[in-house]
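Next comes just one chain, in structure tokens: the form predicted alone.
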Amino acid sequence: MKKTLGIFGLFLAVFISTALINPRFVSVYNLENLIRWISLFGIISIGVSFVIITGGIDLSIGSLIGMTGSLTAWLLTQRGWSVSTTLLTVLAVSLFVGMAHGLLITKLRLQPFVVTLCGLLLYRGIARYITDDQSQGFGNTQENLRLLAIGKVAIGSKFSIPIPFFILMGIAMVASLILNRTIWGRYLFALGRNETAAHYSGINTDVMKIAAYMTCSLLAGIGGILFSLDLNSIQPSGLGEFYELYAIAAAVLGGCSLRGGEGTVLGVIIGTAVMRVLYNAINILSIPTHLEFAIIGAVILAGVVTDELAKRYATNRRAIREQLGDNPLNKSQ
């Protein structure tokens, strides 16, 4: 809970302090394209969560996005398939490549950094190959499937709220629920935090992990529909690229440790708002752009050592709080 608190008040120590620099940071239009795209990257970043609270790595997820996004309007516009057809083929592939990286980590050992590399690299190929690296879109044929990523609710006579945030809700509500009140999420948080001894224990490793992997890839699956649907014109060599470092961030940021074990899903989310807050400002700001990956970058850094310094002033003093309580002399007083 004390991480999550921190996160946000970066959060709200960002926007504050770019709404008063700059007071189109609060227009309602700006408010409602942070918002869709807050809820975009919170999708994917929540998938990859799963997988660093076991302990492991996601690089691939960006060329995946390219690659479902190509294929989802490929689909649709070239080859002819219906909507439904089309969605249920490309969650199904996305399923496919997580539990593929799932077995090659847990039956033949692989590292889940060269498996996710490889993957990187194979996935933004073959979108590049359906397609013939050539540009998709939908068009005015899918207007309706569309309103998916770039339709919204009202909420009042000025604000509405975009589709996207209602899917992201949904989607945390069953990955909160699944990691705090079962017994899988138990296990997951086991897995992490001692792969060996969760072992010992009676738990299936293999199986959680392979779990982990597929809740990846799905999400970076619906990512990547909602992804191409919203910028309606895909290039598949460009489509969800450094994707996977926003979202990685955007979980360390969170809270969730590279070392496995720690994690929470309203973590995330704040993370990812405080990422996206963070790209919004540099433009609202005219911040100059190559510059980007740079506050960005020194931010996250920032973020990631406080919680280590945090952690570690934390861990001293309970060390120390122990050992005058196993004071004889402390306990005679």
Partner chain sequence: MIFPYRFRAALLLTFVALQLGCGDKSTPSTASTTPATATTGGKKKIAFITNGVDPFWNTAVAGVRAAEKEFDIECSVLMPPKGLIDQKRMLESLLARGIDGIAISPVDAKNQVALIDEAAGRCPVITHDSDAPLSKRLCFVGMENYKAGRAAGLLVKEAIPNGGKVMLFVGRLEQLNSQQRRQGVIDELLDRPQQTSDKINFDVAGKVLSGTKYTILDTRTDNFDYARAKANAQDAMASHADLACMVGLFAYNAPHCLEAAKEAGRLGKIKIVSFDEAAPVLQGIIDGHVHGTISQQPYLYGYHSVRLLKSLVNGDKSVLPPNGFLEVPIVEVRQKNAQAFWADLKKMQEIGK
Second form
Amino acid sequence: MKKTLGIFGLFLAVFISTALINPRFVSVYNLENLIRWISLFGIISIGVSFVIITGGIDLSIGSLIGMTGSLTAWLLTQRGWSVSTTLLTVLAVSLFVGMAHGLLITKLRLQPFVVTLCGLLLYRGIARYITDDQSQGFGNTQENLRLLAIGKVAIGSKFSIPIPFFILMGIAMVASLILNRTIWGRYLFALGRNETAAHYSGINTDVMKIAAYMTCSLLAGIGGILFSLDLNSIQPSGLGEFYELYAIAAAVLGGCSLRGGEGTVLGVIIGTAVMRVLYNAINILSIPTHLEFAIIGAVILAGVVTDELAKRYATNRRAIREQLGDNPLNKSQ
Amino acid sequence: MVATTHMAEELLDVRSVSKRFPGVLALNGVSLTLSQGEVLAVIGENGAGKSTLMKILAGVETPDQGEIRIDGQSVKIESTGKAQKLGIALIHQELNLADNLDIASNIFLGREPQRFGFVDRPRLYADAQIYMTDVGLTCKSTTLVSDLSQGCRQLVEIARALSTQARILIMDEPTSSLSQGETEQLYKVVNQLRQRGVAIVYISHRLPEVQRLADRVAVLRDGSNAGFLTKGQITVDAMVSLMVGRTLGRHVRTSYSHGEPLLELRHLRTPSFPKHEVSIHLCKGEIVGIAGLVGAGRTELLQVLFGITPALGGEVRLAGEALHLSSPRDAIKAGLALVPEDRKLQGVILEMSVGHNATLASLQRNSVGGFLNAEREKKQAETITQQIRVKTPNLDQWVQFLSGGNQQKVVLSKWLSLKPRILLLDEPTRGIDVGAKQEVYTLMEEIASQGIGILFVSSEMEEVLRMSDRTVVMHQGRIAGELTRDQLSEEAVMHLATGAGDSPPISVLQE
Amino acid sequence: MIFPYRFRAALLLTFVALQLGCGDKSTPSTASTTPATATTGGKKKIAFITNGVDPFWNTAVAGVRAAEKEFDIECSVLMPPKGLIDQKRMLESLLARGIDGIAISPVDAKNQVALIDEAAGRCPVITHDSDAPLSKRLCFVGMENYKAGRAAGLLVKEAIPNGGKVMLFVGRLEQLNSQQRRQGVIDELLDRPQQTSDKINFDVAGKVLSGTKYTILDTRTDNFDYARAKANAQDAMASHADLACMVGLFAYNAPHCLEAAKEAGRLGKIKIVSFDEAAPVLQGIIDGHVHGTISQQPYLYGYHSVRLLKSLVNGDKSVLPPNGFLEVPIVEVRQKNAQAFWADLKKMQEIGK
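Okay, that is the form predicted alone; can I get the form predicted together with its partner chain now?
What follows is the whole complex; the chain from before opens it.
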């Protein structure tokens, strides 16, 4: 919780200082755009946080977004499939991909890094092969479906909330319930911290891990569909490139530990928000774009370093408190 | 008994050294002396200050107060490099060897003999061989460390220490991971070093070992000197009473009654000893100890019973019913529970609260449709941790911050709320304090009195003698013999455990 | 043509290769002992190498196929999917197998000189689309990006004759062609004198440039991330309420400007000028949402490359243009010629597939 507060502080700092320098940052138009991007990237970040909580990693997210995004456009426009069949197919493919990752990692005991790295290459290749490496798009068709990504719901007379935000909220709520209120959430955290002890406690760790990879891939698939609907023009070789790293960075910034066993949905969303606000601020403040990676890298690093220092401070305080005698446990019994 | 006269010929003279860490006085005016060719055992409970003292001697920490003299000269050991220069070498509990290098490279790591700026390889290997002979290592100096047994690695560490011309060797729990044979070899080396005039500070929890090796014993308690024992005075009882500050009454399990047979292992074969069949039975409310040397296949047997590794053959019956054990889940469902050997790795989740650890195995019953009933879970955690007498400020405390004994009680809590029929314990008191051991023993008795059958593996003779209603001794994957309460003695166990009684086996339970 | 050179992906791959301890071991020029001629059965064999995979190149290939028939020669087309590394690998295996002539669009002109020279030592080599002036290539078939930039500047002037604020969008500014295009647009809008392509003074990026009528606010880059390209356009509109015109320097930039303008309800109000001939842009020109685009006729790159190589492999150097530069003129597409242009393009791309 403290971690989430810390990252929220960082978010506020970036947000307020940008708004002060250029008031147009808080214009309705910009805020709506910002919320849409946060929502799209937030969905995939929540996905990867499930895998990170188990102590794993998924590097294939970006390519999977490329594959599912291209597939959505290709099936709808080139093959003429119906909307429902297309979406179901794409989501089924995503789940299958996640299951394959999970099975390879748990049953064959391959390293998640290696499995999903191969996925990164494989899905990109498949996307390009299926589409013959041609750019995909909806043109002026599928206007209704595209509302899922670009539509918005008016709140009052001036402000509208982009529809992806509602999708993100729905997903976040379910994810948060699973992590905090169900036995499966408890199992995920337990196995992320100590897989052997969890296994020895009767938890089916393999099934839980497979479920985590399936969740991650499913959310990447949903992200792929939304990105393709939003962008309209999709290059199979480029869509989603590097998004796995954005998602992982947002999750880590939001309090997930790559060692596993740590993370909150709210933190991850705020982590994503920090990243998107930074990108937005760089444009709004007319900071040269070639500096953006440097700025974002520096901010994430600063966030992580601050967090680590705060943690050490807290640990030291705790040690002092306990050893001063508040806690009788530290004496030998 | 505190030594007050410091004579000039003492090799090492530690004078009322104190060390304060934020909020805690780790060492409070500790003094000790060490002369050439002497083995001084330093013992004490966990947290008594042994490791702080050793770190100060090795230059890892510096004392706040007090003086350290070597050969009568006052010295400041402000770094590990300085310690090495002064002839002090620390042999860590966790060995610090580079697995991927050979023995010689490890011995001279960072101090390789050079020639024109290159490593002088012929000399490296020749020199290494000399030190290896000193410690009784017979293999070649070109052998990779990764190919060595745990015991041989220990010897490499010692050889490395000797190669720095160390005069004072600090050995921290050197036998904790050694087999019986390796331990004997280590004793031999210690004796040789002693004869050559090397002074040894020997830290150990294993009191019989201390009794056998030490010339003198320094006991620490709560960061202070609790007393010294000289050669004739060193007995296990004397050491224990100094360590805990009181004489422990020998606890021997007195009242026990055998119920009907509950668990039966019939011709069970484990992957580590595929050729040997194991047959054991366990009655309701009975405590059966499995004794044997490290590597006799005892842990492997428990792991097969708990579904962690699959059995190669044979069967396990619980109350007459054959069990299918392919995962811990199966075992738990059948009513088995395992308190594993490595508590921190297999037993508890350190970075999780006491409450969550205690309910981890029984979450399913506190949930409806997957959703947790937080209140019921909390109540269950409270009840069971009180019953097991886990000492924690609250249930939200991370298990990490509990003492070893309390961590072990958390593991017991986890299982007992499931009301198991069989409790398997693997080294139940490893690495926990004397006082806490006592509590674990009491708990084991209470659990058995509820009709739960207990099967425990222990390498501590004391423990086996105290707790077992019946003792099964294993040797190289087989049941070497079984001893009833009347037949049970240290000699009888050792006889079987070392394979001395191989033929004919004494009262092996055969169907 | 701006190649979709997956620079970041290559970086990641390199990183991964290092991680796995098995760096790219594609044999560096093992062809030194292999004879370069591939004349089998009398027909000469030549190769047309692109710098990536893109619809743009399909149009070029249509030109290749047409010239193949016309000049009776066999030309294989190679499209390296991952830029530099793949191109190097493809070129090397061509040399190893033997080839009579090569037309290549180098990914990295500066650092591929040695490779091109090695090829030039065995057979005639020409460059197309993007030049390697320091190498021993015989000539370059292409356009002048600076000129194309000035032409785009003229389109902007047409679109907003009364002047206003202009924002430029591009994938990467590190490449010479994007720098030249950008400078062309800027010089035209600020009514500066014509510069010659071989030595252009570039304005520093990130500075607001104001002339009498037109203000160039900035040039935003996206590193080929389409979502970023769209966000850049959105952010430009968010931070400048009075933005009058958006110029996309790479083929995919304008389509995303178009999407952003559409969502913001500013279609037609914000003028858009484009490069190349992406389908959404042509549709946008027809619909009146995009003012116009500068097309570089890739068909002719393919056609002329094959035509020149045919003569060169037969030892006829008379076809070489003076200064070694065969300029392919650009085509300006506006609403009035968009329909016809698109119809032709579709036909050519169909052939090229």
